[in-house]
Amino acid sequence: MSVASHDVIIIGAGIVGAACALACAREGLRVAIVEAETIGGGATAAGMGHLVVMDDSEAQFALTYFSQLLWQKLATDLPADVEFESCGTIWVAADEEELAAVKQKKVFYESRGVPAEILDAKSLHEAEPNLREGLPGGLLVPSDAVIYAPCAARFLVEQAQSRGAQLYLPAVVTEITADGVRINNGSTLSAHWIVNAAGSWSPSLTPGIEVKKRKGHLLITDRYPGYVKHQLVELGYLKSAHSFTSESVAFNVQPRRTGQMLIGSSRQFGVEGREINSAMLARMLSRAEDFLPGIANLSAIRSWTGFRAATPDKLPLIGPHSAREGGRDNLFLATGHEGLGITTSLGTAALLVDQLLERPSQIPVAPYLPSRARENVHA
């Protein structure tokens, strides 16, 4: 049996775990990264790489905006294969009622320092001529961007390794112990802190945390450069995306540097298999055709599924899983990001390392602490 000693063990090398590893390594901590399969696998590889500011709640806005600013700061250091593109997001209104919501969204964003522009029907058509006729308008948020997340995760891990982090891959954590982890080759790793950043698999290592798997489908087209120029999302996305018990679809299309388009999105609870659900995929594509009728004539290359780690209040768990919550004071969580893990990975890492080093954070951490679930139950 081999024993290694580290300051912190990060379980999972998806983009959240990769970001946490780099943040810790930058502080001079001795870091171990334990990954079962591939760097940037799981939800990181299965999802869209949208770096988006969201406004479903003040806490969601704070974390997404904080994180987006960190991505913008990092952008000049990212290698070309990360494909960082400041394409902006257009939130598309389907009717006059949603157009009124666009105006409220603009006020919310601009009052908090995020530029936003209301597009009327004409300017929306000029910006995205392949959208269907008759749409009343939308909201352009130019600061949003997209990346190719698997390569971003690899870059973050490599940067952590250049600062001394050790990568254990492939290595499956079979148990979190009192002072480290046990992995499937029979060896143990010891550390002062352990961070469960295993995404939708995190409850198997930390039973009792309120994280559920949420399955999603995506499809990628052949190359059609310029067919869409912005990330396009329907205003109804927030409503459909934040139902915790039902299955749903929403219009969400992302341009890639290659000229391809990612088409989403769908959400399902209580589904374990990775196979394509043809009925769900058909619903998702039909919704996309409602907004972009011409995509029915385009060629698709492939479709796939993945699992997001969702929490009941749509906010991630970032912080200690303390003894009073049934855990241990040296076990920390960085999970439950659902569809915003890519956006919020850098912000999550910053909040995590601030807690490890017991120093103030740039945004309040209380909304994301794992202990909030227990507090809400007794409120």
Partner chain sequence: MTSASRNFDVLIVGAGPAGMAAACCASENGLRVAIVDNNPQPGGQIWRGASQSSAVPEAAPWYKKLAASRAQVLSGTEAYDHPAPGKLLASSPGGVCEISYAKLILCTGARERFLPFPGWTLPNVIGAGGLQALVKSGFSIAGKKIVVAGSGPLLLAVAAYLREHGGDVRLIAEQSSWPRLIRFGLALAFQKEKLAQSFALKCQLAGIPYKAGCWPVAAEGNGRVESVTLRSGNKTWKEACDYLACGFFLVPNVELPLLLGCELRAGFVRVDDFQQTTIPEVYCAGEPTGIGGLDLSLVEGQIAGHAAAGNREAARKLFRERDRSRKFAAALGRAFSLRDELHSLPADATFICRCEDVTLARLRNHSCWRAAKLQTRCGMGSCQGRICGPAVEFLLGWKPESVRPPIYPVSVSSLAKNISIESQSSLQEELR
Given for the second form:
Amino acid sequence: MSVASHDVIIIGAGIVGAACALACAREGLRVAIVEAETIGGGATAAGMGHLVVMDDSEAQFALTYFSQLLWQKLATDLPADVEFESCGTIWVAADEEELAAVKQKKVFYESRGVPAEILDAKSLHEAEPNLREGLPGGLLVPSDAVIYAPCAARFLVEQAQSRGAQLYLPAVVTEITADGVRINNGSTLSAHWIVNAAGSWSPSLTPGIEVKKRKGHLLITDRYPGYVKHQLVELGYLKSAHSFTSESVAFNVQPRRTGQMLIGSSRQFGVEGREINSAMLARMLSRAEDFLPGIANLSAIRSWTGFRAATPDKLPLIGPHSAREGGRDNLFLATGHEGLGITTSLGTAALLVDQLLERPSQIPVAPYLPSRARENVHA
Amino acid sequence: MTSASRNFDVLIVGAGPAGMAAACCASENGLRVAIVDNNPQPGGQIWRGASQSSAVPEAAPWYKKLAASRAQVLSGTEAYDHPAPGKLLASSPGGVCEISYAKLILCTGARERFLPFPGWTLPNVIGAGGLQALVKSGFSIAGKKIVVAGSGPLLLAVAAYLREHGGDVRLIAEQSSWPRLIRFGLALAFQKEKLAQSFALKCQLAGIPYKAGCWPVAAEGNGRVESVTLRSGNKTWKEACDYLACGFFLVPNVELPLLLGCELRAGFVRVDDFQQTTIPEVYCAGEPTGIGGLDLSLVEGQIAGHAAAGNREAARKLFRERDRSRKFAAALGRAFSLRDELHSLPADATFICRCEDVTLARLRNHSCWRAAKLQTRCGMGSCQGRICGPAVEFLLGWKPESVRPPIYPVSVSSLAKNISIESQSSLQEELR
Amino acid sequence: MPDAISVTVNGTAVRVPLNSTALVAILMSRASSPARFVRRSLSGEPRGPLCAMGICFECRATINNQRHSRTCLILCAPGMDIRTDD
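Having displayed the form predicted on its own, please output the structure of the form predicted in complex with the partner chain.
First the chain shown before, then all remaining chains and molecules of the complex.
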């Protein structure tokens, strides 16, 4: 047996790959990070950078909550350009029916240790005066935060490098081999483990995994400090975010430390091109105007698109690929995070390292194992 | 905000000389023609304000022709998106306007290239064309000490204009060398009219020192520019000034052509003999096809206007004139190419991106535009990289990235309610 | 001043020649101060116009409540309310 050049090769320096690299380096592993373009240049750059605890399912809650606590622990070490802001999330109810759901949501969060506060119409208006008049209320989750994710990914990579990790950039992995990866310059790297953290590109290197590209649009405004103070998400967000096939838009606005606002969100499957779809952008912005009518007159300076790595059950793939037919013993996956990769990157990294080192994790890993998909299909 | 929909046979973007000439020729054929332009009045930069005065003799016949034509001029209107083939969205004082066209002629002009040096962000350090535009817009520079610096024939025209309006122009500093300019002068000699023009300018400039091989290395001042440090050979000295009017030749405005998918060649829009771009029915004329000045813009505009109107014979008759002007354009480019020393103009602490205040030192940590943008926000501000982009390309060799709508900042509502969307009822229903 | 119109800059009346841009009005309003700046940059530097033709966005101000307006592209109209952001 030849001597491997590394203990672990991480494919992809998005926020998930970057977090995995740091977690591995902290354990003293010899880490290689292989990035095709730029650090944090894929979904990490295209997304919003919302650190949010989700209640979509128990498994999603467990991973987002676990990760949120890791972010809070890391917050004091983050450099200024990561722009960590504990602005909280307000889930905005559009009508009385959604307001009823707010109460269930509060019970869900609080029974699991996450503080949450119901806002009635008056207190919602006081908290966010630019929201449309007459909204019935919402739920404030104060512990949620936002970051500027490309700089966070770079920070994590730098931390990993300071612990000996080697960064190969730009280097495109063309093939995952039996004991490593082949790179487009013709060279190979070998390692005991290979981690595919290539996000929406991960299926091209590991065919057969159930990760699909889900296109999204975002827009950023000029600077209007204090126009919104919390991340604002419509409560109906999950309805639109759930479908694995259709197109949808939802109101989702984030205040940046710069005073700018990010306006989202849209979801499209089966679209490969990166171009702006003016019709989709218009739908998305109309939705945002429904909630924040005053943004109509604000100056929009840029729009862009990106691809989320989506799975059918909305949960990421974290763990060995080997449980699948034809899988390899030494190939691990850390992909399929869809819109939650920024939040769950740190939790993902912790669960991945525990599996590499064959030790127990702080939360159950079963819901995220790549093998679950096959079991679900057979069930 | 209201929305309106309009439909034209030939739509022209940009009401400078190329756009005005295109509109005049296209409407000779009885077609419905319009020009959209983001300035308050037609004329572009070179003829700014000329519609109210007779100060620019060569402009007068074109204003007359344009007024006599049936072409509509939509001033204060800025195209920002291309939502579907044959359509542009534009913002205007009256609201969003969706404009449909059969043929499109892009006459988007050029802008000054700015190179960063220590002090270039001080108030009163301003583009050479910029200070001229300001004076044309009503600003007084009477009695002010002005140094005009950078590169290109624009410096001469600007200096003459400023002096005519009472400015105390101390010096013109041209970075290009005398040997280069002499070669350019020889090329000029082949065109008698051009020669006469440059002589006329020389007369006007009598008394203003013109230094070739001289460039600004720093601007100093407390709250505004008070002096500029100039270099020529190994000599460096300070020149007191109230204004430093400084631009390093021109760069084409190719954002809209790129949004439409037009191919570029060496940074300029590729066109065929009839000024048609690589996108059928989309034409381009003037500076975006190559920096060539007024005459080339006028003749290209006429050719594009005739060709778009289907009158290829009339267009063909102008080919020879265009060939002559193109030779002049090529000579211009060679005469005013930027010297290597300018690469070291900015210091580590000099801001390269004025929108986001990003220094050269921060950019140098990165290997490409995209990484630098993501990590520092260089080029991500309101100007969308129009100022820092050409500077970064010159200083660091990074090529610009793709263009996305909106190509100018617009109100959110301009992007939220476009008219073609509202006609697509199926999409709307899906949303409900 | 023949053919002059009156606008306000930061609440103070300024008379400008006809066909002046809002940018000219801002600069004239600062005639008494040597620093004729229009806005403060992100790091607090005073900035004046650079291109004066709609490209650089250094001349942004609030015109009739519309923030981030390019004052070099907008002609003064009688009674126009111009506010700088500094």
